[in-house]
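As a starting point, one isolated chain is supplied in structure tokens, in the form predicted on its own.
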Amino acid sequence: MQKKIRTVIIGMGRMGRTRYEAMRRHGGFEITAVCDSRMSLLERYPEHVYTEWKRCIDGEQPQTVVVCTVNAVIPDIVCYALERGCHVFAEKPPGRCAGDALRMKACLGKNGGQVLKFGFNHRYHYSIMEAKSLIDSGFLGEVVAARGVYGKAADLNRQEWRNNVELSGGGILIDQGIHMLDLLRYFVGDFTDIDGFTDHLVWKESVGEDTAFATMRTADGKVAVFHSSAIQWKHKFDLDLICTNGYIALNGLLTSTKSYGEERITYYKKDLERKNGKIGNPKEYTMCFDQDDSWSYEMDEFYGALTGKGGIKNGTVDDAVAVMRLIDTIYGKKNGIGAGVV
């Protein structure tokens, strides 16, 4: 029989109810408790039900502690679960800094053995999972430059956490963005020199940005270059990934929200001597995919961690500190710092 991990989930926003969903499909997570301060979003939930998160987790006594709240209380959470004995599975953003990234990763240092990992869910797009084993693979070399955009239409004068700093710490960058510094880092390697910086192109009087620019360097002189948006206005989604004997096109992404196109895969291996007809004009292949499972593959991993079936591959802490580097380092050009090393 599957072993069955007592659960709680702080914060019952959309994410919360996405991992909610989720865990009930997998079937190993007993979800014992779910938590908000507003009592309007907790109606319809048969487990017991709390609206102060320290209660929870002190009269729930659980295995596994899942955080979906605003960003700046997500160390605290983290924190005070792992410091309980808890396993913890956190959204993105890891806080609203590297200094909350590296704060949870001192924490879960000090306490052995408790399994934490972050929510950086594009890994899990079918779309992504083809251009990693095509890269692993090795059939179109290496990678040594990659281009990324990630753009969305918001109104950043609306009320909601997300357009307060003080919640969010930050704009586009930090709310969208995250998740394609992960994916370039992801598919790239660490970055080690950047240059970048945010803007207010659109919404002037906004606190937050509606648009970030980066070029980034590895030590080993592979390229990254990096575009999020607020003010794309129709949804995109493009990363272009460039090896030494081909080049990897990712179009579209399956979401909640249906807005970014078709999730496709388009690869091209190099024909210099001209197989296929002219110069630059390779033969193409290309998948497309219609279904989104990459919320119940993460649950796979998370739970394989804990039942000691693999580790965490993808949302390490390590991945949660390096993400939280290069957006504190975009961040900083924004206040006269010049080119940075990471």
Given for the second form:
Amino acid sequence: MQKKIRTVIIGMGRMGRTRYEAMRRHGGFEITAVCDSRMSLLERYPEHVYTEWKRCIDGEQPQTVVVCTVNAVIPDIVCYALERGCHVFAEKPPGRCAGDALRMKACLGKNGGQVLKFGFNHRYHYSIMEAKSLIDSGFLGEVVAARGVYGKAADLNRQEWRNNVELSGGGILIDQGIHMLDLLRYFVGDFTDIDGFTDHLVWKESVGEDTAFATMRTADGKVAVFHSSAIQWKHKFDLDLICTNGYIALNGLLTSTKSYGEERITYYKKDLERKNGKIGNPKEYTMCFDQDDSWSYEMDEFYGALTGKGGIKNGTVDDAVAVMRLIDTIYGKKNGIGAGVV
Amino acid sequence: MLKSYEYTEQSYSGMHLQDYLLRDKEIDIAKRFSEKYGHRGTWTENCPVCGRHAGKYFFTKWKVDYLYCKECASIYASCDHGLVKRYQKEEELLDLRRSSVFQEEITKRRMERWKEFLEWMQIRAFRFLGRNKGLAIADIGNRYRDYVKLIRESELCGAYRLVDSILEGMDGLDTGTENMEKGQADLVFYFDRMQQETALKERLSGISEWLGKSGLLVLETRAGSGFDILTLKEHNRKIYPYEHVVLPSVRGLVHLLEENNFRVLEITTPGVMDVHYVMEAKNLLDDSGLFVKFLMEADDSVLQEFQRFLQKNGMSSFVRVIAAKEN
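Give me the form predicted in complex with the partner chain now, not the form predicted on its own.
What follows is the whole complex; the chain from before opens it.
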């Protein structure tokens, strides 16, 4: 019989509900309580309910805390839970800046033995897993360059926490671009040389940026180009991976709204001998996916780590620190790449 | 379950997987056999794929009735299983298929496809097993000498065993009987044999026995839910008794595998020949197939796009499955 992990969820907005469903589907978590400052969001749940997160953790004494709150309070809750011996799963972004991520890392170090995982669910999308497997198999050689575009149609004047930089830490870069940055690191490596900026190309009055661009290079000379946009005016996810012996294109991403289009991966091997007839026309293979099981896979890994059946491979605290340093660099903040440990 | 669709950009409109003369010889042997021994079935057999109900009459070919399962959409012959086994042992057919000329013709036409498959298999093995070199392979029913050699000599293969094949005992062919036992296979290849099975459950149970703990079944078969099969019915030159007695639908195949303790990791219909087969027989279609007749008048690029649509949406009659044994 599967061991049940006593769990509370702090923050029952969209992500809290998503995690709640994923944990219920998994079956290995016993959700004892849910918490949100808005009581109206808690009425549908049969578990204990709290409107204050400290009281929730203290009252329930859970083994695991799942943090799905606004960015500004994530570090406080994560550290509080770690200090009380809890394992933690926290939503991205890991706070509002690299300093927040480093604080959580230090806290984990002080309270050794716990599991801390951050939610970077894109790594568990089928197209991403296929691309990673293709690269790791060596079939296409090494990745030498990447282009990532992640965009949406956002109204930055709308009254919501994402558009409040005090709560969110920034605009489209920290909200959505963070996933693409994480994937670029995942596929290309750690970037040491970054040239990037953010801008308000359309939403001139908003505090958070609507656009971010960056070119990034690793110590061994691999390159990535990054574009995060709130003014794509249509949902878009494109990631190109150029390898020494071939190419991978990831287009679209299956989400609950299906608004990013069909999720596809296309790959081909270079064909300079023109086996397919003409140069520049290699035989392509495309796979399309009709399900998004990323939330479940992410919970599987977390549960495996909690029960000693494997470690955290994705969304580690080091991933969190590294991606937040990229973000700080693009924002031009002090804790960016090359700033040393804070 | 991961359900992925894979398709290729290439046109196969001019491709033939088999020499016409040899194909006609095979068909002629099967036709003579069916007309000599064939008998009308009772239509009372439950669908061999989902096992739920007896099917509905679909068409008759060479005195053998084919039924359509209303539950899972598979197609199967209402026939005497003893006759299927007798057909499989028909000396004239075995001699033809084992002959050098037959084997060499097949090699000539299919070698590139086999190489493509093995390259693809390396990618899928790495995806699901985390390794793709030196694997233990049980190859069930392979009847192509050079395909066996190609698999054995590939980087993918470490140990090999050919099982239930007409090639067993063939001079100069190493079927690897010494170097692998049941329960050790990383991969079981089961290609183009399901359509002749009279006892699907037993076969799948046998495959399970070959597979190691994390091993994968790689299955290819003709699917009864495919475009050319549903369109052409008895006019399909490629589908005939007793060579094809069960044509599972994609849905039926998933059900069958899950019922027999397999977890389907992916199921695709990467077939490339549906449109070509229908094109070859378009004049035999009656007026109920007017749209298809009209479609077949389209130019090559439209037909290629249509074939791609079939591939992508699980509607080609060639289906490929990767499944893991549930432990």
